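What follows is one chain in structure tokens, specifically the form predicted on its own.
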Amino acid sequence: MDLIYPYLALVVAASVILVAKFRTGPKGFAEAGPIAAVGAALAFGLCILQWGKAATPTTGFHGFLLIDRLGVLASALACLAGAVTAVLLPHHLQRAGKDRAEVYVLLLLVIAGMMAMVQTDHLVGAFVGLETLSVGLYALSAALRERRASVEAGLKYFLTGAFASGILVFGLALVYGAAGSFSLPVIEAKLVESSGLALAGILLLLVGFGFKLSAVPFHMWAPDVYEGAPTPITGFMSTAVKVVAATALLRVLDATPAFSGQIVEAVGWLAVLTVTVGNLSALAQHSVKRMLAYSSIGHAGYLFLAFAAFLATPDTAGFSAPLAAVMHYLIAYTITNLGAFAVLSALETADGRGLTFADLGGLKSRSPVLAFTLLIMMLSLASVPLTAGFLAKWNVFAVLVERARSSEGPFFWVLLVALILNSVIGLAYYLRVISAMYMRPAPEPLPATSPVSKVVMAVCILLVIAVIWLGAGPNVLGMGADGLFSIARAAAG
């Protein structure tokens, strides 16, 4: 029964919001945001409480639900991202005059879909979770439906997402045809030898999950959708969706070791293409939000670099260092990107016009807290030492070095060079943000922004503390620079 407690917290919070909305009628329901935040935070806490029990994987609902540490960690990150988003949304939507209770209901149901997607080793269960979160995100992207950009974002996400789902279903059908089952343990036991049918299915699954991770060449939807969607929702999509898609893909790759040698180079070159296109495109942007969208694509490339090492590295006593590097990267990236989009959400004007680098001029004087928050988040995304982002990328670098030394041929050395060169490119455009805030004068006239609530300021401060603490802080309650990787190692074990 305790397997469903996190889901129950989300469903109860969504039900309370719906009932209250029905009773208040068209005049609105101002408490919807706080209730959603409490529901997501409670689900996060319940996931943390499952961590100890998840050391021994347990199943429920006829094998459709699996509770292990990998799924619990991914679920906790999705709930954390949802809680932060629910805190940021009221300020953002009220400023636009469009604070609707149904937005928070959709957000909670999306989180439930994300949890269902990662807490299963059954491909049909994962697909049901994927579609649950996708349908909700299509609507959330168009939440500000009076704005053309928001409606276009929702429609574009829907059309491309439906196409990607079709490819994913085709891949599921091929894998089922080869293995006779949708259960990953059964698939692993039966697909001990490579076959053309199964290989085609796995490649199609890679395409489907690659779309959710915005990997090149399946990335064209991301910049427009990220730019048009409400900024807190953009932050949620760029973090939580990557967490659950990467976790689900890891489960599939882990269950098909017979095909690892055949797809490792495809994944590696996909990583090089993704990280290069993402970073070079980000370098050419004038909109900060669009720059972060391409940055998100680049960071998906770093994840795929770790995926390549994961495919090429045999497990050692049930532990995979590349898998731990992936989970470590996802934790650091989630916290960092949430902080960056929290600042953008707070600074946006009521008309929804996207911020340019010039709009950040003089921010150090206008809002020192927001400027310092964005500074730390940019340093972490650029992988500067003493931040969580540095340690996360260092671990990806370490597993690539290990693989390059132990394998024949230049392939992994090429991946290492791609990581290093693109990290330098990334540093360039992240420094543009810092330069704009601290070295440029304030624009004239100043953008007409609304006062930032104390709650949003508190969230920004907490995220800054988390990024620094997880990058350089001592271990307290199992957390800190070393403790964070220990958690990732436990999930990978």
Partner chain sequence: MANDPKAYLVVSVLLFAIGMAGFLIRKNLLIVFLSVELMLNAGALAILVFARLYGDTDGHVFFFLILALAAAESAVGLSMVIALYRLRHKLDTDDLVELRG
Contents of the next structure:
Amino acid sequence: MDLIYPYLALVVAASVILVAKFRTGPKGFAEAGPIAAVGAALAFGLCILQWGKAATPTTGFHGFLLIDRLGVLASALACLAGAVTAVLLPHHLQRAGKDRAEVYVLLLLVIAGMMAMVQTDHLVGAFVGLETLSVGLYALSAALRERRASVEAGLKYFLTGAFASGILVFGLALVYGAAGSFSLPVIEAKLVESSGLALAGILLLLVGFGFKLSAVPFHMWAPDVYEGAPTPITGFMSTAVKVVAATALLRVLDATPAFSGQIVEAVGWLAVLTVTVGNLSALAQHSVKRMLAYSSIGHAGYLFLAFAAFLATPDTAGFSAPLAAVMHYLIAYTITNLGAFAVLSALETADGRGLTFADLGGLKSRSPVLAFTLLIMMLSLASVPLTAGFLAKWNVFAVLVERARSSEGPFFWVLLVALILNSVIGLAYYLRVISAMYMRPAPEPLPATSPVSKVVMAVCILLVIAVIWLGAGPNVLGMGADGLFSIARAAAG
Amino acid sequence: MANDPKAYLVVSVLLFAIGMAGFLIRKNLLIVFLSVELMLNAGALAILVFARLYGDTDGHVFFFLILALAAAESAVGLSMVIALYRLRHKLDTDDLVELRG
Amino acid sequence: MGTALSLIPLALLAGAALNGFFSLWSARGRSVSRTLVHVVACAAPLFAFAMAIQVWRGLGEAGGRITTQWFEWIAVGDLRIGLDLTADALTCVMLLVITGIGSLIHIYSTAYMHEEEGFARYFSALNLFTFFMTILVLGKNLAVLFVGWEGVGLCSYLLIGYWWKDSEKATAGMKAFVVNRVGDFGFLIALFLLWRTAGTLDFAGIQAYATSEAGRATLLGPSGILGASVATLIGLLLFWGATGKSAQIPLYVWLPDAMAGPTPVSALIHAATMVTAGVYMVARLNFLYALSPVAQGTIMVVAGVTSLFAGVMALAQTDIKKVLAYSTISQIGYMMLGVGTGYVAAGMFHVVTHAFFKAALFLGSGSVIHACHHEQDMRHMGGLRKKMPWTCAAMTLSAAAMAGVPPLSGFFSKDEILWRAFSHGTMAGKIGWLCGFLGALLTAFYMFRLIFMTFGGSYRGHAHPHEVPKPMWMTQGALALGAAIVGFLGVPHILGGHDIFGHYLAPIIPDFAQPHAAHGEHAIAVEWSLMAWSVVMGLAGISAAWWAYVKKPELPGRVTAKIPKLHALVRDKFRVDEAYTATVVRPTESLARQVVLRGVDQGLIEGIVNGLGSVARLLGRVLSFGQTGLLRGYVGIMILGALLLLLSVLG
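One more: the block was the form predicted on its own; return the form predicted in complex with its partner chain.
And the full complex, kicking off with our chain again.
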């Protein structure tokens, strides 16, 4: 029973909002956001409490639920992202005049779906979790249903997402056909030798998860959806979804070591394509939000680079350095990107027009706190030293170097070059944001922004502290630049 | 059926391909939507075939989960289609090009 | 002793925090007493200076090294990095320079920034800079050094962009940022390699490794890249990082632009301290460079060429601060040459003497600019000798020191460097020496050109110059006095001196050998003649400047009229920056220009970098053009991708 406390927190909060909503009627009510935020934060805390016990994995619900550190870490990140989103949403929706309570219910259930997806080693469980979160997110993307962009984003996400689900189900069918079970430990035991059927299935799974992670060439939906969806939801999608999809994909890849050798190069090339296309496209954008959408594709590419290293690393019992690198990257990236989107969402105007670089002009004097937050987040995304983003990318760099020096040498040198070149390109467009805020004059006339609540400001400041602390800070209560390494390693071990 | 699942698998692959083709060829949102459902069910059929082959109940259960999921997807999908229709009075996928670049 | 050591950075940090608080306070519309801000700002470095003297005096008792551990910062597996501070002879030299000269510049700033807004913010950043600088030199390992390295960079951008309303200055800050990232990249890779090779980033640990039998073998072994040994590879990558921070070829382009900041900032950061960080780092790791003649040779050649090249560019500048900026690049070239020879005391001695005379010169130029109402063009100055006697005296003394007039400080330090390079016994040493030797002539010439154009003749401007307030001329006087006498710390043996400075640094130099042995009996004769020649060169430069700018003021005009193209090329700093712009704006035109600039490979290198930039942007455009918004296009590409994936793996 104590295994599902975090789920209970989410579902209870969702139910409270729903019931209260019945009483207030269609108008919605102001407390929905705070309730959702508290629910998600509570779930986050409960996940943290599970961390200690999760050192020895336990299963529950007839093998459907698996509580291990990998899953707990990913769940905690999803809850954190959800809590921040719930804080940002009311401001954003009220400005559009459409603060609907259902949005928060959906958000909470999506988080629950995410947790279900990663806290299992059963493919059926993972699939049900995945679809719970997907269906919820389709609706959340279209939450501002009076806006064309929002509805278009929702529909595009829905149709491409359902298409990807179709591929995923087919992949599951093929893997099932080869192994005779959906349980990953059984699959690992059965599929000791490579077979065409299973290999095709795994590749289709790769496509399905690649879609969620917005890996090129399965990324085309992402810029459009990220641009059209309400900004806090975009922040949520670009972080939490990546966390859980990466975690689930890692579980699948971990359970099929017999195929690693065959797909490592394919994954490597996907990674090269993803970083390159993501970063190059980001360079050409005028809208800040769309730029961040492409940048998040680029970051998915860095994750894929680590996946390639993961596949190439010989399967030793226990700890895997590339896996730790992925988890470290996910933590740093989640916090950073959430901060960036928090600022973006606070700055947007009521008419829902996308923010351009020129709109950021003179922000340092208009809103020093927001400008500084965005500055730190951009530096972290660009992986400038002393930020969390730097240590995260450093890890990926290190595992690639490790591989490049081993037998698979030449191919991993290619990946290393891709990582380095793209980091340089990334620097260019992240700096554009900084120079716009700090060095360009304010636009005339000033965009009509509404005042930002103290809570949002507080969240921004907390995220800034987290990014710097996790990038350069000493350990306090086991967390810090160094503590993060240990946590990522514990999750990977 | 018992020992030769091949024919069923061929059907499943065909259904999957038809779904894909439908998605690519048709412009009407509803038809595109149906094509996606077709793909999903092709996968479900394959799972059923293997479940029978192995005599495994997990596969059967999964089939029902996929059905339930398809229903949920339709509910959300159709509501978005209605929202779009209210805004545009057209259901053409080629009109969804406001977001690009 | 450990407490005194900790108090140095902590005092500065406290100063920065207090002033930061005052800055926020005044941003809220509350008035803050200027005096209070000034007292806090100056008390912090002065206290740190006192503590640095404590540490310096206690060093002998403590056995040449004082260490204090703050806390463990990163501990992953075998990698343990503590935020530990340590001080040895080398650190003490740097500490005394940073806090001592830093204090004087803080005092000068109180008068210089008198009329400016946001002075609390300015002093907060200045204190913070000094804090990071002390961290940089106090770091017990490379990771802590790197924290300081990045921190001083950050404060430098903050201070360059002090008046960020001006977009030109903002661009200068951005340029400095980007160029330094390019340098940092090499530095980081070097750190990584070093960690993987030696298993530690601790200076003492690396030294122990480099001197152990096994470590030596690994470092001298092949690295697998272009036939370089591991030590060479690491050494060159570290030097790559140093070229960024210390403004050497090819990454020097940011320093002249960085002069857009307030003049005291130029004096402290872009002349006396931060830009010498690269020199300090090479000196600190001298045991590593001792293993790689290739890396040492590269440093000597690059440094020598930088000193000559920057000297040429300084000749034709008319902006008083730009002359000093290029002269700084040139002088750092000398320092690098000095540490590149392996006898790091030579380079470090020049760091110290340069800190005095260049800080004095910068502060003097600040006074001149202040007096002439923000006029920086020397063509609109002149005749200030009578109006600003103190400033004139201080600057002339410092310029003479820099030109190598005996017995002022620059004479001793520059001579030591040239002598060490000459007697290094390698081709690279000879090249470095020749460049430095010719550079000495240029140094004397452009420095006295500056003095004569500013203080000689009659006033050509429209303002009403007057002597600056007391805190300003007194600080620059103190620095000039220092510039005059500090050289006696390093009087070489042949002049009857004891080279106190060299002996002080002896414990950190592995082979503290005199190069006389290599030259046998002739060595003393060679050293004497070299010394005589550089004095001649210096005096020739000064006379030439006198001839051209006092005796026959029409001469420079006639000369430049004869060689208009060459003069224009030099005046425009070999058009390195323009080449940079043109490749973006007019790629075809730049092609012709690059043929002209073939001798200056900067045009080429930076052109390629920019060309790649525009190609990248173009590719981005093409890619996002493919993002048509059409749903079936998206799905089509997905299907295609999935099919390719299946075929490539299964087929």
